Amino acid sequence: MKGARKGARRARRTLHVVVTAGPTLEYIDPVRYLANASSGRMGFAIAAAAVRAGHRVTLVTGPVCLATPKGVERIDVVSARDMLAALRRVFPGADALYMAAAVSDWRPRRRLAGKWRRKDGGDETATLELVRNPDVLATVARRKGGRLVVGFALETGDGIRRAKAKLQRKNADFVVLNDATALNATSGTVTILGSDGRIDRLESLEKPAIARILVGLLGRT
């Protein structure tokens, strides 16, 4: 029995693990910036149960305050173009990616040079104008063949319908649905869906514990 465990070990083939985390930040000025709630610490704690299952993990992340976990290689960036960028470098040579960040949907149309100075004008009102960042995860996951995607969604209405729909048009293996009780929370309550078409629920977990049954999901696919 023992001899077996050590050969179950030894057969246990290590992956290369793509992580993202954190809110992305798209500056209007040197000074103020569109962004999320987002916290992190659901994309660090994957990232650590990664590492800790065995597997080489790359974590790219936005903005966030806290420390990398040990064993994970950390690329930082800011806007969702850096991370898009980003990806495109390493998810080439990796064997699954956790889209766990929250990436802007919009950036400013013009980033000012300098501060954008309300007071010196005399008007009440002001208009920004956004253009739509590209869409990282469906970029990334277009051709990834048979590599497993993990996407994320945070919805506020009807979010088994949206989560499926993301699933699908997003080209992932998985779409973890949280509410906005996960912002900035340490723990949570996730559905997690399959392109299978099945559903399981997690219910009032830590997000370490809901991280490593989501490293788990590498074994279903």
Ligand code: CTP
Second form
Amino acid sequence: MKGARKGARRARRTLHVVVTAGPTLEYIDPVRYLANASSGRMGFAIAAAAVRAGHRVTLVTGPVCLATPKGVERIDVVSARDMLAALRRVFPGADALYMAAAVSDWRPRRRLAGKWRRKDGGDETATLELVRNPDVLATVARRKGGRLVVGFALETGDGIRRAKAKLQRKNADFVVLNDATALNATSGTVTILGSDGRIDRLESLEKPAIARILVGLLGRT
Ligand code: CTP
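The form predicted together with this ligand is what I need now, so please give it after the form predicted alone.
Let's see the whole complex now, leading with the same chain.
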């Protein structure tokens, strides 16, 4: 019985899994930026779990203070547009994408070459003009073919309804719904919504345990 289980494990196909993690930074000047809060822990945990499951993993990450899991190929990026460029290179040759990065929706219209000085603003208020960043996930998932695409959603209000809308809008197979308590935390409660209508809630689990379950989605498509 044990031998048969081992055989079944060996027979499982090695896939190329792309994972994104961390924030993107959108620089205003050489020292200031806009970003979303993100430790990168969820994406790094998925990358580690996917390697342990025997897959080839490329991790595209914004700036974070985490060590690269053993066996993972890491591509460092800074902005949302850098992340999109990296995914345009690696996604076509991949079998799956886990988009755990906290991509900044906006970037400053201009990046100043020198520091933004007090004298450049008004006395008490200043205005920063922002332009919308590309939706990285929606852009690459548009032509996903048979690839598995897993998006993430961090919601503060009616989470399930919003996450369902994101599933469709971003052409994802699954969306993993978090609330703000997940930020910088080592554990959390997440809800996995499938494009087939299935909804699974994972109550108070450590991120590595959540990551193992998410990597298990590779077998469900
Ligand atoms: N995402 C992306 N590119 C963006 C914004 C988000 O690829 N410019 C991805 C995230 O990595 C995540 C998913 O889309 O996998 C949902 O991100 P979220 O910030 O919840 O959604 P938004 O599209 O930004 O919608 P909103 O902020 O209005 O909730």
